[in-house]
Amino acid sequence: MKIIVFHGSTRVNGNTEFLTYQAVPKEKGTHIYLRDYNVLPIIDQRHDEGGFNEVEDHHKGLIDQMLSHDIIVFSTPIYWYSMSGPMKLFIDRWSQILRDPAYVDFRKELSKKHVYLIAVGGDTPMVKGLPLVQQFNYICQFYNMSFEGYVIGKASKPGEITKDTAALKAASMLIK
């Protein structure tokens, strides 16, 4: 099974990134980093009669590498009791690749997918934390994939994570 990474924090070398490390060590899994990629917002054209205009950026190289991957693990500090920008706007852009005539097979496609998460968050993220898990299985309850589990670790300041020993287990046997 081929694991693909998309790490939503921007900061380099963070505690989501070493908590996300446990599961999928570097060398076993496609690590996509979305703050080292331009990902415009979505302008919403759904209901336009010309539909989205094309978008120059990198998002349809990510979607097609996310493709091609059978496991999909989406990393993100919780920013406000949610995933960070950088994740939104990659996810938010996924209305547009739905109406996007060389992804006609987009939804069926997702629907092969097996989802994990794992977030990172300061202020008691065993609480809250949870809506994030929430719309994450919205997500994929919307694109019919498998969310096959989170992991949400507690940390604020750099290498905090280290710390927490319970996550970082649970991290370590997250994907079997």
Contents of the next structure:
Protein chains: 4
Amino acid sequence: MKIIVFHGSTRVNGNTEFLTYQAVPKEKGTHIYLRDYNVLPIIDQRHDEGGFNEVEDHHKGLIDQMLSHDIIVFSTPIYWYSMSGPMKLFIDRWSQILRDPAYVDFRKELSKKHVYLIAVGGDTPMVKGLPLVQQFNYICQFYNMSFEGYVIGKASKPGEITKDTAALKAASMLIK
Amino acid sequence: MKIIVFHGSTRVNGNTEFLTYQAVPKEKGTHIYLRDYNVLPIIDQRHDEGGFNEVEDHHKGLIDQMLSHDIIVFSTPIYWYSMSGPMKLFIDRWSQILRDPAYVDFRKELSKKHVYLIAVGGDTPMVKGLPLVQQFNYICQFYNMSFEGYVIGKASKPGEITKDTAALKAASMLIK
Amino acid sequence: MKIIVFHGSTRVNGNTEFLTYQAVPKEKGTHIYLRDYNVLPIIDQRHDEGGFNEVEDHHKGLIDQMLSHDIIVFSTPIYWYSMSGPMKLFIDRWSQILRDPAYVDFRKELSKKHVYLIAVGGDTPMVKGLPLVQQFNYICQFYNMSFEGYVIGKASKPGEITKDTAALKAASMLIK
Amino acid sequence: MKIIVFHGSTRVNGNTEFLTYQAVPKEKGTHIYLRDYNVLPIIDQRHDEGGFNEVEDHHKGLIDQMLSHDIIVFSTPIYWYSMSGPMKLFIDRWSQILRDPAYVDFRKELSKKHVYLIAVGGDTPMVKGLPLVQQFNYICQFYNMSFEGYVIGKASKPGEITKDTAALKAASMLIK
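Can you give me the structure for the form predicted together with a further copy of the same chain, which would complement the form predicted alone we have just seen?
After this comes the whole thing, all chains and molecules, with the earlier chain placed first.
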């Protein structure tokens, strides 16, 4: 089972990354740091006559990477009780992929994937991170992906995640 | 009470806009279409020595507009069970404003605002839109803004919102 | 389409009842006031050798009534952010019905029903009532019932619901 | 710090109990099995002239026990995506305690408590148990109790919880 991790953090070596490495060590699996790629916001052209315009950015390359793995880990700091902007931009554009003739099997391919979520927040994330979990669950449902589990960590300042020993332990046991 | 509406849709005259005009007619209040502005994703530099770099885009102008009104309406299509990317980018950057010496009263100013949410989705939004409502509630809590109400509409194809008569009625009664 | 309403309130002519009558007038449909019936808490004997003991109370009569209608409306005051105790007792016992040889088609029969929820609370119910909505949604999913809609009203003191004009209007438009 | 556990399960030695003993061993703390007590459903008489009638059952004794401890653990199987009926009955009656002259400090006393939740369900509890978590969070907010954490386990058949090693580990680390 090949693992790919999408890191949504905009800060290098942040708390979310640290927690994620407990689940998927750096040297294991494919680690994609979305901050290193250019992904433009979707423009909803689903109902335009000509459909979506081609977009010149890194999105399709990331999609191809995703599709070539079996397990997808979404790792995001909690920004305003939701996933980070870069991760939102990445996922929003899936609507465009769904209409792309080059990806007619997108939905079917995704239905074979196992998905995990790792999220870290500073403001009572064990409760206020739950809508984020529910959203990922709905995304998985839409594509019939198997949502296998999640870990929520609590941290705000750099390094603080090391104090959340329960989250670290849970992350180390996350991927089955 | 001055009203400002932030439209998160990337499609002109879409369902979300239509529903929103039932609450705040086009000629009433200030309507901001986020798709017409350039707002870059936040780069989390909260913990950098020098703090945040200045960003050359429209964000501060939008913040100034927001602060000069009493009622804020967030109007967003539901993209993957959450707010649209452009709206997420707009709100993510509030973290930067919070550290900006030019906006020391940002939190205090926001605490005087009344907030409404209008969201439209195609996939059982009455249930799957609820995490989005909960997130906006947490955002309001953080800033001590008063979350006055929300309307969720159901629509996917252009014009379909006109069939959701309950949502249209609710929107027309939303702002107190 | 025959309508049955299960009223979970323990107070006669309370706010929840008032709101519910906007959706289903007293003289229309079958109104069951759970407070007038004796329903004992479930004792989980799913894994007992002999299965469940027979229980002498009104539960089966209520189930029979429910099954003979097409539309089920659950009307409950929000007690501690969830449905009322009497309604919880009523639904908990469905686990026993599921194992009852006299109700082998229980799940299949329920899958034909349309379900609505009407809930009234005093403590910011528009937000704090949402977990209750989500729970009813999961119940409907389990039985493959169609969860058609819900209305949340705000009221605490007797009669206060009359001020929530938006909820009254929404209730009057609820049943399609 | 004195610990009390309220067990909501109606089955002796069930999965929820097993998981709970990882957090609070049987010989440690006070274990209350609600199934062994008689607690009647609340009748909402908050707005009756004479207030609530006295109720002859075990409720006040349980409240007294609760108040004499510092840490409260609510342990419940997930019945229809919510707490068990016996636990709901127990908590519903707090509304009566709030109006009882013998408990004028009820709210203030509870505000000193630390609360944990342990829940076990069979139907994707990691997601479908979240509304239950949110409800407990709201209950804690109401009383200004500190909601310290929760563990959700997955199990349906007797003994199955032993396979959820992540939940067992999390429970063992739950109480700080």
